[in-house]
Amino acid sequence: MALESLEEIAAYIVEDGKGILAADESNPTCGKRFDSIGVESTEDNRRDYREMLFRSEGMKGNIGGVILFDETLRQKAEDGTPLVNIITAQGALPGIKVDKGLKPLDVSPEETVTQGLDGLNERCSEYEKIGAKFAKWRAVINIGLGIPTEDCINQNMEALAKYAKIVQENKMVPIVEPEVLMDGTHSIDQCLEVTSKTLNALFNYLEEHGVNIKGTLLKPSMVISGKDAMEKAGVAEVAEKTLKCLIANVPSDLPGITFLSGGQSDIDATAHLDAMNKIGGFDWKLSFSYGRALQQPALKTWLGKKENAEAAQAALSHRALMNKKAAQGKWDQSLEK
């Protein structure tokens, strides 16, 4: 993989169907996560989990890009191969995960902002001497009573912004993660108008500062009910609407759009995905990006025992399929069976 500029390697990540596998799991999600299995959330538990899923043969022309944990970037393997080694020879590039989390804003502590600028330069290139990409960055944004408020969205947008930035300044990619939440009540129009008013401020912001938007992928979360919302949209008012909204406030020359699954169940985030690609109209690539919604399955077969790993990546491999279908609007429910 002789990708040298920055397009290319964005175009890479998402060709042909292609997507991405987010295991940048802090150790804490990780610990969550594992908890829900019986298994301890230790160093060694956390590589072989991870090294299990690399492996596994379904990654091979299903997935472009990993995105990692800071631990797991340095980590090798059982026989001590490097993981990013692991990744790159199932033909996928390792990006990783350089946001610090959120913090409560001053003016509306219901809100957040991400942190992480500060040294974010520095890490940027020894990531980048590592091995690693790409890289990514989440902004999240609440819906509630009067939130979010206009400096909630203009002060995550332009993070995103000057991290993207300093991404590209050190060879990598950077992924712009701006995530409107599922939690509430909200109805998908509601949704819709704040999704909109999020893509438009990080897009003027990300020209404001100067970065490249051919070698900038997107990973937005989909216009899509509130969890506890009294009717839910189905699965064609979710396109439709994700897809106008983006149509609306994106550039055409965006390489690629690599949805995160957002607290979607795994055949839902699919099938949204799916009946995107199916209406079509746009320029860019439609992905995903996805933690959950490709991992959970195989989480709950592997259950930390070695004997269940062939079977636990067996089940990763067919979801990473399933959405690489999805990808190139080629998926139906019947191929689950």
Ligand code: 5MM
The other form holds:
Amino acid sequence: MALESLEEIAAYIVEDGKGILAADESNPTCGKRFDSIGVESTEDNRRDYREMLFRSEGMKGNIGGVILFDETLRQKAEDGTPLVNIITAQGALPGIKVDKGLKPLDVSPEETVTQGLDGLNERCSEYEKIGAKFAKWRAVINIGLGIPTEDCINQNMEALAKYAKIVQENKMVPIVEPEVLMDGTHSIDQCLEVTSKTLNALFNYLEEHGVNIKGTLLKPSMVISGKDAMEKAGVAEVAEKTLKCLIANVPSDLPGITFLSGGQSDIDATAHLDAMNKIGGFDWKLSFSYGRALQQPALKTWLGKKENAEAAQAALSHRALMNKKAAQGKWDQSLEK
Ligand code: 5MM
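Given the form predicted alone above, I would also like to look at the protein as it appears in the form predicted together with the named molecule.
Entire complex below, previous chain first.
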């Protein structure tokens, strides 16, 4: 894969309905996932689980990129092959999460700002040498009484723009991930308003900081009702309002939008993506960068046992294929049988 420019890398990741496997759980998050199946989160167990995922048949043709945590980018498989080489052999590009997590915002401590700009240039330079072709930074926006504040949106979106510029200077494609959390009782319309403000600020800052939009991918949350909302919007409304928000706020020369799943069920995440692609009317590729919605069935099947690896790989392969179909607007519930 001789991909020379940022534009070529970004286009490759999302070409023909391919999407991204988000496997960049930090060790504490991986610990939570493993707790749910009664597996200890050791370095070897994390390696075994991820090696199992990356060797799945269904990676090929369905997954264009894999986001990794620092530990995984440097890890070798049981037979000594670097995990990065296994990913590349599947036709996917390795990427790296470079943010350093969340800290409370000084002016509004119930909100957070993402950290990680200190030393980012040096870290990116090393990651690029190890083989990373793209990077990811996640900002978190909460909806609640009086929040998000303007300060929270502005500080997080400006940090995303500064990160993106540094990543591009190191010849990698930045994925900018502004996640508006599903937690709360808010309506889909409140989510639409907050997501619109957030994306509007993000693209203003990206422009101000001279980020090349054609060499960038956006990883947003969908416009969706809060997890504990009284009334939940259905698939058609989520698709319609998410597209309305994106069309109003995202430049058409951005090559791809790869959604996060954010706690949606695996089928909901696929159905929403498919509904948007069936509506159409936009220039970007509209695809996926799911963590839980791709991994959950595989994790529950694996249970930390070697004898379950094949069935777990089949579960991941199935979800990867279903989401590729959704990214082409060709998914149907009957394919899930
Ligand atoms: C896979 O989880 C990622 C890492 O999270 P932490 O830094 O909190 O450990 C996360 O950024 C992920 O890439 C996105 O949230 C998308 O994952 P979901 O599960 O929301 O699709």
